[in-house]
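Presented as structure tokens, the chain that follows is alone, the form predicted on its own.
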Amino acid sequence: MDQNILLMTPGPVTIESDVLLAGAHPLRHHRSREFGQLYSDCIERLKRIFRTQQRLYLTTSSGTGVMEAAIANHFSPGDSILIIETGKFGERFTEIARAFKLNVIPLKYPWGHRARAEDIARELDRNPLIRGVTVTFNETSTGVYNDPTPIGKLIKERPDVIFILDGVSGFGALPFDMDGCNVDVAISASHKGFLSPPGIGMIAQSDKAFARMEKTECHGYYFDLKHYVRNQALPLPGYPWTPAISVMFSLHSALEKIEAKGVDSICSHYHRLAEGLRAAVEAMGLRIFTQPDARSDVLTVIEAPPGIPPSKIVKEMYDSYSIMIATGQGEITGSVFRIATIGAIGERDMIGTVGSLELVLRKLGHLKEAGHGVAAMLDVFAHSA
């Protein structure tokens, strides 16, 4: 197998090799305090990071496990609940809150397009009985970001509502402030804008979250919250099943370095590469999927030129630079490809995606000629540094 492969997807993505290698460290058992002490030092970095004051807990999970906790630790069988789509991740929300026998009413979005509060108080006015509203953050089926700024403010006045922001791919990437924007329940995992590997998700929670989550009986038992707060309030903070304890040292690792660097210096150089991205892919005359006010900086669905399917530049982009970047989801599946612009990467590492795609589209028969596209994005990174 090729170990230099470079991730350039939304996730998991490109992590520096001495957080790969803090997970070879020595195994701690789960119910010791050298591992209580790196457990709490993680949820408090994380903390930090969502920036906020209130509960925050790790379950062993991918996001998918998270998003399933957020729904059974604060609905009951029969609640209506208001889904934002704006994509293939909202969707999925749809089906785990069906799966728990939610009443799901859906609002649904065209692809590319971002969710808008007026909607959503609309909604809401429409539905009194409706106890929680679900946005994704970042939704990288679509390259869309949905501000959760005014949807916060809007739940905040309703307090029989809770707001659900699904972060797996946009916390840590993206600016955020969980407090600041009234969110309620914020979840997100590892192996995203945590720069770590998988096998972590984090779900954190508000007060008006967490009365919640007390008057709830929890459908599930492995993601009931309930146990993580009696283990974490332990003299010796615990987690309640046997943690991934070595993606735990990792994500301490990458944590440390994120802080380190500052989150808000971490986006503002996501912001940079995205910016040169889509320059490039403009000058290759090549359309950009997502409508201009809902772009994300995590990264950019790009339409494939006619008569040539994204499947064949996907594959290569792999088999000739290895490279990888990623195919479209959802109903979008045959049209698109996705490039990442987060994770352990910088502007070296765009310009040789850039220039190897030049290269794979020259060869597919859409470009006459190679360069236009680095020549964009250079004049992008030279201007802005």
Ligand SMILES: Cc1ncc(COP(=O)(O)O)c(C=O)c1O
Given for the second form:
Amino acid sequence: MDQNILLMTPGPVTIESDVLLAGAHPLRHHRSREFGQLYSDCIERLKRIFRTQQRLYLTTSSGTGVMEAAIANHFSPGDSILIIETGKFGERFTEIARAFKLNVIPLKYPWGHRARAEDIARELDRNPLIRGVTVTFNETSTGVYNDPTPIGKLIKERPDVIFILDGVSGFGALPFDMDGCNVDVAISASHKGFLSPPGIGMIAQSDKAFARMEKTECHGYYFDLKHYVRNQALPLPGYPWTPAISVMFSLHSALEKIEAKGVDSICSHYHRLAEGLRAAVEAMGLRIFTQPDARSDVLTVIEAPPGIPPSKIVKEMYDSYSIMIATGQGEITGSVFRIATIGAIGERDMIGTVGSLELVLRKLGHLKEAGHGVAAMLDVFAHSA
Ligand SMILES: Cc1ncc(COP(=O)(O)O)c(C=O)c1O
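What about the form predicted together with the ligand, after the form predicted on its own?
Complete assembly follows, chain above in first position.
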């Protein structure tokens, strides 16, 4: 197997080899003191990174599992929920909520546009029966960043409404303050901003959401957070089922590194990489799909040049340069490709990716000469060093 693939995808991301190797630690039984300490320390570190003093649980799942847990634990069939759709992952919340027989009120934005707090306030005023709002922090399909601050402010004033934020691709990569933003349920997963292999979901819960959960019969068993609450309260904090023990070792190693570097400095690093990539895209005569006021630093969604299928660009990047970038998703699958600027990556990886992309675009007939993209990126890096 070729070990030398550079993952420039928005999850899983490139991770450091010592984080991977930490997962090769001899297994510890999940009822042992050693595992209990590892598990509790992961939770405490994540609470600091989420900036919450409330509750946080870990699940053995990907991000979709904690999306499901957020719905199953806080709503009953027939409850009304406002789902903000700024792309495919907003739509996924609609699908999950419908599977749990909720009354979904979707608020859809054209792809590439961000959500606006004033629209959400209007919907809440119009529908006093709404009991929750879901928002996608970083919409991975469209490259849109949705600011939770003004949304949290208006939901805080409504005691019967809880605010669910999908941070699967955003937490650890974009500045976030759960308690400061009045988020009630904040979800994420190990394999994006937390720089670890896939396998662990994260779900943090405010007092307001906890009170809601206590009054709600969970529709499901595995993700019933009441099991998690009980097990975490044991003298040796535990996990209700068999956890992803090896991934927990890797996650712990990654969290130690993230805290040592500081989340703010990691976010600034990603911002710089994203600024460099955005400059390169424009210098290559390409267009960024996402609206200028909505662009996230997690990834850049790029329109393929007319007549060149994005899947061809993605395939050439992989076959010729061992660089994995992503195709589009949903309704824009046939027109865009996506490059992430998160993970254990730096300027060298960005320069290699953009240089390779220029060679691919030259081969496919879009560019007459290569080098303008890299030059624009180097200019950004040189001026922000
Ligand atoms: C914003 C967002 N939410 C949810 C998910 C679903 O996560 P998973 O694929 O880990 O189930 C993803 C995955 O890319 C995502 O980017």
